[in-house]
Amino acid sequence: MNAPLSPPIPSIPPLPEGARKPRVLILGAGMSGLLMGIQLKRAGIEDFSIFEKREEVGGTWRENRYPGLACDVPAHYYTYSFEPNPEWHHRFARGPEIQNYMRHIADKYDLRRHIVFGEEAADARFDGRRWQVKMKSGREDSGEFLVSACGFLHHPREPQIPGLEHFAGKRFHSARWDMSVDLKGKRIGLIGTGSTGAQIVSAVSKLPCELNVFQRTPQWVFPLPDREYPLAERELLKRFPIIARTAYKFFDQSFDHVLARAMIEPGWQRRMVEALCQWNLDRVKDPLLRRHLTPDYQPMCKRIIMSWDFYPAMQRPSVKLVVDGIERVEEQGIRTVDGKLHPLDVLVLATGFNTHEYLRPLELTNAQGLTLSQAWGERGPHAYYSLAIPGFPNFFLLGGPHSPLANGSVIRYTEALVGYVMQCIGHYGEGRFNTLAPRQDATDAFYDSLRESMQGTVWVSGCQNWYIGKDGLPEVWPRRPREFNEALRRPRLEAFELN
């Protein structure tokens, strides 16, 4: 039996005999979509389909294939709480390992027969009773509930740099890595120094090549060392699963009591993280290079990079840091504002994702003809506890705006989200409503509390980061992850319009 978590995740009991069992449509077969499918099956609901635009499960871990790809959350914490994995080979699991874990989950829980591969939703309309969903292929389906498990790291953002299309060499985004390109002996340009860029630098710098890193803004790097798990240790975990569960609990408590608290409030946790980041930076021996790598903002204001290898990689002779701004891209390379041309054979864009798009460009339309784009127009993306939108009944987002994406494990808080959705579906099964959508006043009160709690967090300390939404409010959870999970322990039906 799994060791209990604090606060525990609600169990998913089967629906009682005679209860209504709705049809549920799920968009995306990544981590959250698979979890939703598992919990539906546990509740005895088999009438559901998962629509996946690609030909395999895995989400972001299927899409990304760049060198050095790894999770920045410890592997034994980056699992479903009920499904520990003794096969992790490293403290920070590599992308292919996580993809294999997702494949294993899909097979073990008999989810593949529910997954429709190669289908991407193009339009979804609520007719007052059911969601009518049309795929890009023309296929149509409908269900009482619609769940978006699309995530927020699937729309690559390409920089608006003059001449980018004229580059004569190989050019690609890090999320669309061209596996046919041999980097050995090449002159490589890398634009972007976030988490992805740091992982690419750490890996590619070991190859016999020339790596030019074009930096707009330096990043703080937390020195969390990686290590490989030997075979004997993995075998021990197979024999004694309680060890992996204990590791899960340790990281769960560590993230909640240390890293999350460092982000949301002043205190010893924040001072400790700042000191460790500075210590890590001081490992750069060249004073000029260290100065160029020194941020002018507080650690954690931007998403912090977890790496032991980045600074040593930046000090290798084959790596050159370019801090002059990019003026334009030419056929032969990048010309910076100082007039210098940097000749390149390969150009990699590690420029992140359009994180505020969520399920779009899919358009939702409610029974009154209001679209999601209109509802999110001037205000930007917003949702009641990140998962439900006023005016859009029986629709849920798994990991929408203001979830704890910056200060916790995405799997951990998604389990809380899915547990909440399943309880709503359970109330539907009992006949307590046919449709539910959050009340506007309840959603407004939720956002008032977010604004109040945001004061004192590191995200409003004075930097530009990708968390900031259209309304100027960071789209993150400004309190500890455990408080998010606790808030989702039970649905407050009085906060919803029920019909």
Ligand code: NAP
Contents of the next structure:
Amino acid sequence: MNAPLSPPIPSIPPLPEGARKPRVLILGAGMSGLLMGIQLKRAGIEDFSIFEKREEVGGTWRENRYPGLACDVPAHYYTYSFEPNPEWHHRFARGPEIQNYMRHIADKYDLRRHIVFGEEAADARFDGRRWQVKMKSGREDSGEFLVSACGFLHHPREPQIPGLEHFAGKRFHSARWDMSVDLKGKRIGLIGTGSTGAQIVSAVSKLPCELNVFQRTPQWVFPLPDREYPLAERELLKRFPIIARTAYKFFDQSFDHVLARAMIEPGWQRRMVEALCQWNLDRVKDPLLRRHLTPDYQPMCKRIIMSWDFYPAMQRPSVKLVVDGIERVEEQGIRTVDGKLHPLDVLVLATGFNTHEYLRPLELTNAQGLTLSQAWGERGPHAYYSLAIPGFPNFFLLGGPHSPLANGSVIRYTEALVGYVMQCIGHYGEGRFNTLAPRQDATDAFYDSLRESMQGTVWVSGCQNWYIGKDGLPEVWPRRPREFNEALRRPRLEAFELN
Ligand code: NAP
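What would the structure be for the form predicted together with this ligand, given that what you showed me was the form predicted on its own?
Up next: the whole complex, starting with the chain shown before.
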């Protein structure tokens, strides 16, 4: 019998009377930066600032504007555990709705007066006691703690395709959608069939236009139907918040017991996901199209696409799948290796992100002059339990390498991360240290255990995916998400160097 899931965040008690209260600098006003602010306030710490490079909160949900933008994690689970939202209109919330939720959070928790909009950190140095941060504008600030809440899907990846710059039509990355372009009646080229590309296909295929989908690698698609929540149901959720809380727990359990297990170990869960993906693929009637859409690797090795609509969309007459490789982009369109020119008016690059950059190009420098780029140089990004880096005291990274980011609710595990950071700050308040940084040997031991656990996971079953780090180790959590949350329930101070 499995133990019940632990609550995501240990309750944050206010710091006791007379405790030291540090100044905390937070980078990014997305979902994790806002959560960090909420928990600092709950602990009675008001001396913090959240620096946000844009003019509004919301992170990825503010940046992305593409047609079909939605979250493929169920809305009642993609929610702060302490802030259920009876207003979700669909099982999979649309992007603007999620951004509204973030705005509501910023207002409700009185976070806006802590947010400095339009400021992007350019340089951060630790002087032995405090982080000195310089913004691009020249503004400077300092604090005892620095928390990066920048996310990892924010550096659009431009593909290295010859001639891209010569395209005469409109061209943009999915995360920089050009809202001024009317797609109706246009010949659109879409490069990329990941989670973003699949959502764009589902939406754009319904418009009166021609859509050419340039696929390099087919993806597995899990059939998860969307559903609109009617007014009566939303009213019911308003009156009985327990329903939304129960839904949250249901999705949490289901993810932990089924999808997460399917990814990390062989068993009935994996077989079931594979069978459902195959069943979904079999909904493609034309044998040639089905063959072209059939991946040659195991489901979930690449981040699995959750969509009921993708295959029906691919079968619409206005959609053409191009599987011949791209040779180059020309003024008039895309030339494939078979010599054919595909004439286009608009070119959309749904080609993903430079996911291993994390907070960079912001450079961190420690008191000994070592930079983060140097520390991560040969081995690539690594961090103790994804959130703290040896040699960089009083710095925390939310959503760093090896957190459980594959197909789960990022909000769920961020609550565990922020709970951990808050407890470290609590220990600082009690005077147990001035600075803390994870020990190298504790970090190495963490990595040895990660490497061992990676055997048997789908991510090492043989495919190209953006999880794979420089050292060949996928930057995901190879065990059940509940084990991640459990591991973060209490900081083990003996794993840190304290000064
Ligand atoms: P992605 O998963 O990295 O997919 C990029 C796509 O572009 C792939 O199909 C890739 O092909 C293709 N591509 C890249 N360079 C290419 C080139 N030079 N020529 C041809 N094709 C090229 O990126 P994404 O779809 O933007 O998704 C990134 C992440 O964002 C997701 O994994 C997910 O974490 C997040 N996301 C989440 C949601 C959500 O609903 N929660 C929605 C969208 C995105 P190959 O496969 O051959 O490399």
